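In the form predicted on its own, a lone chain appears below as structure tokens.
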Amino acid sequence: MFSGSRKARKLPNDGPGNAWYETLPPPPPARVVNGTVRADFAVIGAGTCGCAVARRLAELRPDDRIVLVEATRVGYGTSGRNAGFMLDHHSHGGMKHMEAAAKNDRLFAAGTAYLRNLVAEHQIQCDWSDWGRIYVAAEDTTQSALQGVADGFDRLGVPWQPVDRDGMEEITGTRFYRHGVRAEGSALVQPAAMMRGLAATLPMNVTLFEDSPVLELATRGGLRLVCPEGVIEADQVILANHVFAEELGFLKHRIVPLATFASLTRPLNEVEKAQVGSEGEFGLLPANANGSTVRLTRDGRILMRNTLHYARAKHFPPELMAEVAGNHRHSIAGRWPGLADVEFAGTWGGILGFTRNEGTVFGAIGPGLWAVMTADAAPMTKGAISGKLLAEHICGLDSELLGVLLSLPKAALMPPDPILRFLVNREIGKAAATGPGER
């Protein structure tokens, strides 16, 4: 076991706002770590990985006490900030590690099924919709990227259908898109609502603490998590706090933290809804990395997500957020000129993690210490199944799917800053140059 303690260099701070979260009713008051709390297992981070680990541990160890500790409020952080795509399969052009991609694809599908079952079983109100998704291209110059998506699906054995420009106009109300690749099976959700529901339906032997950032992970007579107003003493600790694990001194130089940003409008009125197609909802994913993820939600809002930013600082200054909001306003106007001035309910950023080898962060990192982090594509569905499988791994419960996850390579080391920053920003620039009109 490591000696001494590891103090957090930075605390989770996802920046101003999260409109998914803020458009929900206010949650009950948070239970905060106070005094000394004793647990068999302590899970740091109540996102999709952390909730899944805690749930499955509680099911397998019904006599154990599991503590789930969240720095902010459930649904406000990373797992409540995404675009709400629960991907059962995913493809992108030029998949370099096809064997790993196929294994990851099995995990995506299992994660989607797991979440679908939990939402149905517990009647979680999160606007779950099995609409699927369409990968889109707005320029002929990016048609090759869309063809790469189709080719990837073919290699994975996933059925898809082409959508021409007229078809895209029927679905979205705009002729902005020239081509699309539609695949069924994935779901669309209100992610903050889903996370709240998952946390609210945890087994009785799980205690959730919120607004309780871990300031220090220490070993003084056992593992201790030091929070602002109390301490958690645990036999075993699971790090499920995504890129903030490195702020406690773990998993350094394994993950590229890349931020992207979203804006969510107010609900459209009936006149405005007539401009956004005939299906009442949709979910679009860009074939080109410079493009925009776009949704029309079931309650009639437009979500626009684009703009990539290297996020090692894990902080989004006001001038960056102003630039992002302007980008989103321009993107909406380019698709639906009549909606150019629709008010935003909020603009926010969220951090994704990427590896250079489609590798995993999963398993033991020291005596009594475990880690799980979702990276690369399909973070919500892979995160959910990875958390469930980690609990089973800890408890010695083997399965074919666990074998698939364990057979994936570990996340490879990457160069430190400023080298990594330079390389990432160069790739962001390349994507922008190859698809300038996609955003």
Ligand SMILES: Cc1cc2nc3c(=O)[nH]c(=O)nc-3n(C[C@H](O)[C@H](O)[C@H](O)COP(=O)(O)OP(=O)(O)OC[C@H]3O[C@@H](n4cnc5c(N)ncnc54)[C@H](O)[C@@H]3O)c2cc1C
The other form holds:
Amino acid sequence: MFSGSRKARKLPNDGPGNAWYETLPPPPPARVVNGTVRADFAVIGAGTCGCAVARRLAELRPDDRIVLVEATRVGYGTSGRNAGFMLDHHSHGGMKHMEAAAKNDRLFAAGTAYLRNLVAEHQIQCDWSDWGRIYVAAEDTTQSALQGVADGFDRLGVPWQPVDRDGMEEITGTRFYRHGVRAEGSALVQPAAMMRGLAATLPMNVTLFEDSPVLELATRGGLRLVCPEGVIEADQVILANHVFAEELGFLKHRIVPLATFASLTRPLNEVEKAQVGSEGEFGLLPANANGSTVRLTRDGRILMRNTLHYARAKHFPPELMAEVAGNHRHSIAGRWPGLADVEFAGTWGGILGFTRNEGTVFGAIGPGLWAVMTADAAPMTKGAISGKLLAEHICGLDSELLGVLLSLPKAALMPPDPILRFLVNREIGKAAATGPGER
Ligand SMILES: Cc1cc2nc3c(=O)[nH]c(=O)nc-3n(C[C@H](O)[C@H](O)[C@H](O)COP(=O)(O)OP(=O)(O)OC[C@H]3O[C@@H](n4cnc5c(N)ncnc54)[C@H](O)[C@@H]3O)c2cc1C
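Structure of the form predicted in complex with the named molecule, please, following the form predicted on its own?
Now the complete complex, all chains and molecules, led by this one.
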């Protein structure tokens, strides 16, 4: 059991280049933790999980003071630097345990509905689009992975339609893709704008502090979060700081930190737009793990996401970013040769979490201490609903959906490095070998 003090060994260091964030107007100056701040609840991390926990706690405990403390700025971290797919259902060929997959799928759907309602209710300007998504395969050799997606949807009872090569060309303007599985319902968003909007519309009894990394979590004389210029004293603390929980000494060996990378182009001009299909936007998810997530955004930009990297170091050196930008340029040229030289507004990295068993990190981890983390498939929507449900769990509000989440297996222990590094790199290598032309 935890007692004493734990210092953060590493702090978020995602680096610049998050074009979603950087193309938004600059935010107002951050409110920084200064002096001593008192709170009933302190939530560490203002991503999809942390914002949802803070919001729901504030709704359920209107007389309590909730503090949400973020190391950087809202929208700058992973929840604001993803590909923007808010998935209500997800399928992949590796789904072995259908009972667990079906439970997870309910959480994805509930998370999407939750976010959709918040965005509508607060009129959050984040280019929310119900276009859906197409899972794609570019090679005949990866057709079996796409078949796995289709079979998974069948077993989950999610409707889908096949798209052939001509159909893919009509939608995307390229014959790069041979097959697609189209499913409707999921949303596409500008993730940094969505996160900023969610944080800006938190209830009045939530105080958001940014640029305030928690350097230390101490229990002497109550729970204390030490920040560079002040201290938060709280009755209860919720860790929603994703893969950085282990850097504060919690939840070690439960989550694999895996980096992936994206580039966003400048808006295409009219001549360039004529090359990218007829629907004005699209969102493509690769059936093979080596493949690329690709979007045409509503404002006419191409998003290209690919390249996986074991990310225990949790930062991205310039030579890696240069290699990634080269990968993205190559991927765009392979699909649309006429767009090979379109400038990038930014290239960035971020870290996803994966468990060994598609398990959960959710609930009490010590006296007055709670944790929620989103990992594996559909993490944005799963994280939003998990955060909401954690607040309800803390406040003793039971529901069928909370029962579903609690019935999922806990994230299983994983081996330490260098074994884990070896195993992860082997999996990345396998994906590259089975789908060499997918990227
Ligand atoms: C390129 C890319 C594309 C992706 N695409 C998708 C997608 O399309 N759909 C999808 O569902 N998911 C996607 N993901 C994954 C998804 O973005 C993450 O799984 C999700 O954002 C995790 O949410 P979170 O709230 O758990 O963590 P985060 O968003 O990482 O939030 C945790 C916050 O905690 C803060 N923090 C950490 N340590 C401290 C500390 N000591 N003190 C204070 N604050 C701290 C961090 O700064 C961070 O803002 C993608 C990820 C990447 C990198």
